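The chain below stands alone and is given as C-alpha cells, in the form predicted on its own.
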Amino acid sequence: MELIFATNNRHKLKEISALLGDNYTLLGLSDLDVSEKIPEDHETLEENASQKAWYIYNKFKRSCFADDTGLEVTALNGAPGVYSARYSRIGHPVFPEMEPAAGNIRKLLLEMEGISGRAAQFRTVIALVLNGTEYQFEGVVKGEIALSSSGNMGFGYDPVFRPEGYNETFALMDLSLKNRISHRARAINKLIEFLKGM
C-alpha cells in the first residue's frame, strides 16, 4: 500500500518507513516535488496535523497521514508543547545564532535550571486522510527532561529526554529500542492497526 507522509524529515521517514515494514510504500513530500512550506498554523497538534493532511490530499487526491509532536513539560505549564519546533524563536531568551534543535534544547535547559521537578511528556497526533475521511490517532510516552544534553542519535529534544523506566536519553538508546517505545511508535503502531483492519 502506498502512502504519503506530508513531511520533508527525513530523520520521520526514516523512522516510520521501519515502523510501517515492507507492506507499506511510504513517500515524502520530496518524494513528490513538494518544496512549499505546508501550513501548520492552530494551536492545537489536532488541528495542525489534520491541516497537513488535508493540505496535502487536497492537492494531490491521495491518501496521506501528517504528525504534529509536542514535548510537553509540567513544570512549564505544557510548554513548548504545539510551539516545540519554534521554541527558541518566541519570546526571551532566543538563540539566532543557533541551529534550531540546539537552541530550541538550550533554551528548554535554561528554562529548567534550579526546577527539581522534571516530568515531561512527548504526545504525537497523527491525522490521517483516506479517501476523503480524516481519521486520528495518538501516542504519548512519559518521561522527563534530563539535567544536561547527552547522545546523538534521534533528532529534537531527544538529547534531553529520559523515557520512563530507562536511565538513558532517546539520543543515547539504539534506533530499534526507541521505535518500540517512542510517542510516534505508539501512534503509528494505532494507524498500523487502523489500515489492517480496513
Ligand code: ITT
Contents of the next structure:
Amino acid sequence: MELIFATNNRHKLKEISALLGDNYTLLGLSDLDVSEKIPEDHETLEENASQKAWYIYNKFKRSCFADDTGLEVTALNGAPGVYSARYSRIGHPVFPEMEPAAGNIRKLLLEMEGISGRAAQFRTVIALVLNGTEYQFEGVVKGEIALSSSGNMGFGYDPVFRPEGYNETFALMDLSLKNRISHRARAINKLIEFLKGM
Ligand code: ITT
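What I would like now is the form predicted in complex with this ligand, since the data block earlier showed the form predicted on its own; can you produce it?
All chains and molecules follow, beginning with the one already shown.
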C-alpha cells in the first residue's frame, strides 16, 4: 500500500519507513516535489497535525498522514510543547545564530538549570486523512531531561531526552531501539493497527 507522509523532515521519514516495513511504500514531500514549508500555525499538536495532513490531501487528493510532535517538560508547565521546533527563536533567551536543534537544546538546558524535577515526555499526534475522513492517533513516551547533551544519533532534542527505564538518551540509541519505544513508534503502531482493520 502506498502512503504519503506529509513531512519535510528526513529523519522522521526514515524512522517511520522502518516502522511500516515492506507492506507499505512511504512517500515523503520531496518525492512529490513539494518543497514549501506546510503551514502549522495552531496552538495544539492535534490541530497542527490535522492542518498538515489536510493541506497535502487537498493539494493531491491522495490519502496521507502527518505528525506533529512536542517535548513537554513538567517543570516548564508543558513547554516547549507545540513550540518545540521554534523554541530557541521565541521568548528569552533566543539563539538566532545557532542551528535550530542546537539552539533549542541550549535554551532548554539553561531554562532547566538548578531544577531537580526533570520529568518530561515526548508526545506525537498523527493525523491521517483517508478518502476524505480524518483519524488521529497519539503516542507518548515518558522520561527526563538529562543534565547535559550526549549522543549524536537521532535528531532534535534526542541528545537530552532519557526515556524512562533507560540510562542513555535517545541520541545514544540505535534507531531500532528508539523505534521500539518512542512516541512516534507508539502513534504509528496505532495507525498500522487501524489500517489493518480497514
Ligand atoms: P515536519 O513538520 O516537516 O514533519 P518538523 O521537524 O518541523 O518536521 P515537528 O514540528 O513535529 O517536526 O517537530 C517539533 C520539534 O520537535 C522539532 O524541533 C523536532 O526536532 C523535535 N522532534 C520531533 N520529533 C522528535 C524526536 O523523535 N526526537 C527528538 N526531537 C524531536
